[in-house]
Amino acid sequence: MKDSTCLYNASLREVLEAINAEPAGTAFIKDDDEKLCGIVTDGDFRRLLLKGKGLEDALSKSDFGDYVVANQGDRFEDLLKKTNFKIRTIPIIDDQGHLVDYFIYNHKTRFTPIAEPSLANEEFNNLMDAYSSTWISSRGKYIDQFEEGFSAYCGVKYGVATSNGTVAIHLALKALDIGEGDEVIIPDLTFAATINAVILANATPVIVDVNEEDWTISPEEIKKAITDKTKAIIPVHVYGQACDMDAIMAIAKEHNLKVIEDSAEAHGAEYKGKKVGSFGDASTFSFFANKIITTGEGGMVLTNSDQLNERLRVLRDHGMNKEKRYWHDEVGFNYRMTNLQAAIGCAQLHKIEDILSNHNKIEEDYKTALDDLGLFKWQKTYSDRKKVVWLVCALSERRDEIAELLIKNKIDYRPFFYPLSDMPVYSKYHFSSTNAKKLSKLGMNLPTVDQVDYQRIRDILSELK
């Protein structure tokens, strides 16, 4: 705990290091006599960069948060006395006033929200590092470990880092030369990002029915839906599901179409040993704050194609001409992430294979204690795939009586996507739809985040059995 206090006088800085010392998020300030004479937290500091403080600066009495101390061999229940939702870390200090443990507690809300991004001081210093070296917009160090990094763990030799997943499938779109006249083939059980990048690029979607039991497109309906105007294929790995990727991709080939893989909502999901993301001509990701891994907004393009990974380039940074600066060679876009995104990115990225560990607990947790009511089908798994858990999904029959109780004992959920063939914007591009209309009826999503009380949803469903 040591590395955890600094001097009333030390820099910004130093303050910084101390409370990334400890999971606290909290640095102990002591006074020459090595009392206790402050704390500073996470937020506290945050506040002070807000003011104008620099790290260089020195902290002064005034920049102490509020805190309260307990005396060593105080009583479990006379530290929950002293917490509240303002002070959640208590100093223990000694007769002499030196500090020689802490107290944390972390208050919860009954309100138990469907997702929530995992951040700690690792994605706190990046992002203050990023800030520092004044590199905060769309160059940077971090941007290229980003890009390096994810398009590594997924297999694939290029990632070009945009601003939003929905851009990265319009970028993919552009880069590949798809756009008036030509026909690209969707699933109907998708986010309408998919669809409107399509739009976007002035490409005509066609949109065709998924698999009853895996939930993703269904090759069989992509054979159906080709035309001599078809030009691509977007599978999207939904709810963490990886498509058929072989049958794609023999159709693909077959037909000399393009494949562009969404895999928004699959980070790490596994098709027969290989990372989804890595079968297509390109594939687009989004770090989206509810995704696996976030960067707050962002999103990514990979491709092992050295050729399209210059063309997403000169693309994503106005068609600007690489060897001759503000000469535009085609029109093209701003679709830049920021260094300060790369830099949470690159945090969230060390720490993948831990959240999706703890997602699949998460979902196996929820098996163990609703199984029994029978109110549930989880979402399938196969012995060739590898499934992830961006949110726990289950179908069920009496849907909407479980959400009511849920919203009511306030308790997040979240209804499966309407498939777009059911909305009028998009309707007039339908080509089938069957089982997306049954799974959207059917389908919702559970919170997953780590403060799901299991006992309590089953008592509150309990009445339904």
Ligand SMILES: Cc1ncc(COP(=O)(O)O)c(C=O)c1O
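Only a predicted model underlies this, so the values are computations on that prediction, with no experimental measurement involved. Basically, rigid core = biggest C-alpha set you can superpose within 1.5 Å across the two forms. Numbering follows the first chain given and starts at 1. First, how it differs from the form predicted in complex with the named molecule.
- In a rigid-core overlay of the protein, E34 has its C-alpha displaced by at least 2 Å between the two forms.
- Annotation for G43: C-alpha shift of 2 angstroms or more between the two forms, rigid core superposed.
- Put the two forms on the same core and the Cα of K61 is off by 2 Å or more between the two forms.
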The other form holds:
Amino acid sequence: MKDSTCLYNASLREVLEAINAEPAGTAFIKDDDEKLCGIVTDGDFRRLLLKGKGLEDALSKSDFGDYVVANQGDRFEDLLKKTNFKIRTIPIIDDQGHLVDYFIYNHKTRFTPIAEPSLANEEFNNLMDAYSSTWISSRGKYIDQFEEGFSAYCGVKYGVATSNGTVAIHLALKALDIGEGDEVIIPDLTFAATINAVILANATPVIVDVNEEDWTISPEEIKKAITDKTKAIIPVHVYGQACDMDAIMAIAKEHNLKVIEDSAEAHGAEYKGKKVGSFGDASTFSFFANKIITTGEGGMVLTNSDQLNERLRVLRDHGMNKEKRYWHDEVGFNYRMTNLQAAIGCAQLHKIEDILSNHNKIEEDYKTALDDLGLFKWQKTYSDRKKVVWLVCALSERRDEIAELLIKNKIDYRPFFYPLSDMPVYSKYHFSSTNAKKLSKLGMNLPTVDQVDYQRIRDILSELK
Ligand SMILES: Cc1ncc(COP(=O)(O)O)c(C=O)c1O
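Next up, the form predicted in complex with the named molecule in place of the form predicted on its own?
Below, the chain from earlier opens the complete complex, with every other chain and molecule after it.
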């Protein structure tokens, strides 16, 4: 570390030795009190030579002007935020201003992931607390806390935590007695878990189209698909956008259908001032690692019904009679969440609003950086709904070219889901689909993480202008 430092009046030869001393490729310049007062990168050095400076010439103040610095103890995320396409080396100083370390981040060579869980001290402390309590299976204080906390956050009476979001849908279907011979209407644009859970429950999925504008299940198409076998609708608040819940609940009421809201991608989203997950007979969430909040793997079913809550809990635990242990009245499952997962979930729940506002900011930053390229149409917002940014979404006629450029530059990219009806394994359940097919071809998710370098993405995509 010491060798990469030199004094403010060192010769360029000494500066070069300092640059070469450490992989940072940077000389850290000190004043007479050994305090950091500037940096000279290898690029700065080349520019000094081009200006006509010689190796025996001394540095002058103007050779090491503005620089970005971090403080000892700063978090990794804060260090990352200080870097960008041009600023790659950040010196770290102590309280007295002395150099103690440095941080290098090369956005050109580093992979930018599509999503990353936001894990910090509270998650770790909770996890260790659950671990050292030895309550590492599906009993323990964090399970109750997480169920109560998350259901209260959504404005629903009960929360039943599960091992993932797929089994949460299956559990809800079973608890609502939906099975053989029953039809369940689902949207064409969703992750396959929605349809898999219906098939797993031995019910028949009926795939209908989504709205072109909001991308969620079309109430008009639901109406057309109803038969005397229809038992339920699973609206999916896809990509953080709330479905048109007034229209869907009105149809359900008219035809006496159950509603299970698949809210896996929309924690915190609202429709007319009420959180998604609070409208249907039951709703389900996923806490997979790329979701808005995570428990690693995990899920939850929410309901306001006392009776359904009881039934969900019995079925989640092998169908075991609650009064008479090891007596089983019906066939159930082991769909329980562990106390370890819930411990992480409790910490995540504390910061859900921060995560949501950070994701909103990331979406805004993309818009600011990329709008004038004219390549993207962003996800719509509606005055009576609060959409959440799970992953930043955009549509583009040039999606595949954009994808190619991003991937080539190690920037993660995700195409929208394929329409369920396009996949041979599900196509026999197809009822209607035009918009889903269109959206699936144009839609993409962009990295929704702190270390996105908007300027670099702009530079990369400018080639398509
Ligand atoms: C719409 C939707 N439903 C259900 C699920 C299933 O959740 P999990 O992956 O936790 O099983 C997901 C998650 O990817 C999803 O996006």
